[in-house]
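Given next, in structure tokens, is a single chain: the form predicted alone.
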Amino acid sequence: MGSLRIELKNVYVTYQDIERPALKKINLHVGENRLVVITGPNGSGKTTLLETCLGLLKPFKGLVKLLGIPTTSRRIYVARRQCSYLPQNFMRSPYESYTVKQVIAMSLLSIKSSLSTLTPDDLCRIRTVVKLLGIENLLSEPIGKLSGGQQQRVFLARALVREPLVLFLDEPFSSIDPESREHITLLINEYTREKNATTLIVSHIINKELSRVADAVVTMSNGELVDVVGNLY
């Protein structure tokens, strides 16, 4: 087995009602070079389990680990420093002004002290990913007057850009024409490979390639964890 990129010993979540919680008896342990797929109904707790494992909700209840460092410790940005986040509320304001080029190299600030300290080698980073997501032509376009699936590849770059270990994807098909995404599913299921990376996607659309690529499918209702079909580690 190799090792475990994420570990949920035991997990309860609550937002305000400690009798409701969000998630309960989360047991969940994600090894390395796995691609996992997260679904379920509405509500069922897909995107707390998410924010859960990224240190964003900590629990009142369990043992949460992300690369091997809890996440109530406060050198859980250690580890986050290693992670990409899609979330699923990516769209911005129609007057947004940043331009794709400056919102996808934002994503490298958390290890360059600014957009101006960027390197070639950044700048070579940013080319490829945009073409593999064609939106090379766009990169000077300000975000805000792209259409939402247009939006959705910015972010899904910003996020690959960065090379990250672990890599949280928040229903990153729901914008995108359903030509486009099994050509996303592919190229995320290549970075996983390629890069030994661990992603976690959250989706209600669970197309045939994506059935074909991932490890594991995981069933979530009611906070709880109810299927597990494949191989998590």
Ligand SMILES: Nc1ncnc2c1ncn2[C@@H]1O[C@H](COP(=O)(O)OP(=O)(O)O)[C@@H](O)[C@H]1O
The other form holds:
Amino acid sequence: MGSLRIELKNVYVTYQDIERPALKKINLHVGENRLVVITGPNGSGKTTLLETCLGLLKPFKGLVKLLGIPTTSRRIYVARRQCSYLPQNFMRSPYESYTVKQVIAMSLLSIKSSLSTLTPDDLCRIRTVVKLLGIENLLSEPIGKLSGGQQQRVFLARALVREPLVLFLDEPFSSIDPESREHITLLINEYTREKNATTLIVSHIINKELSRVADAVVTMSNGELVDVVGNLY
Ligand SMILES: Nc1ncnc2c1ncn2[C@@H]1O[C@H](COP(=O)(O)OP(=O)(O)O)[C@@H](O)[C@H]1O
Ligand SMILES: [Mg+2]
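Same protein, different condition: the form predicted alone was shown, now please give the form predicted in complex with the named molecule.
Starting with the chain above, the whole complex follows.
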């Protein structure tokens, strides 16, 4: 068995001023070289689960570790630097003037010291990832002017370019046209295997490709983890 990348032990999470917990008695361990799909109806707690794994939300009961570091630790930023998160609400305002290249580059610069600039290796990584996602012609476009599907590809590129150990993708296919979903699913799977990464994909629809490449499918309902099929570690 490889090392555990994500550990949740008897975890409860609640939002401020809301009595009913958004997550209840969650136990989940995920290892390396794993692609895990999290599914379940709207409001079942999928996004809350991802943000709890990242330490953006803290449990009021239980323990969460990311890359071996408790999310309540001061040092959680060390773990988070080795992760990428594609949020569900990624869309930028039409007035946002950063270019596609700047948006992707920021993902690399944010994990370096404040005065660093892009290295030749960084530029090479950016070129590779935009080609894989078919957005190489959009590099100098302002992000806010792109379609939803184009922006979603840009944010996927931004997530992949830093070569994270743990990749959190919240509904990554929501704006992608059905014909491209298979290609992007295979891309995410290849990345996971090549880097020995851990990938959590929240998706309320599980297409054929996704169920073929997933190591495990986790189902949530009313804040609880109600079913696990497959191997999490
Ligand atoms: N910022 C928030 N403040 C209060 N309640 C929230 C917030 N975000 C989510 N919730 C509630 O937590 C529950 C789980 O939501 P969420 O994790 O977004 O579900 P999913 O991603 O599966 O649709 C829902 O009942 C939702 O209303
Ligand atoms: Mg959600």
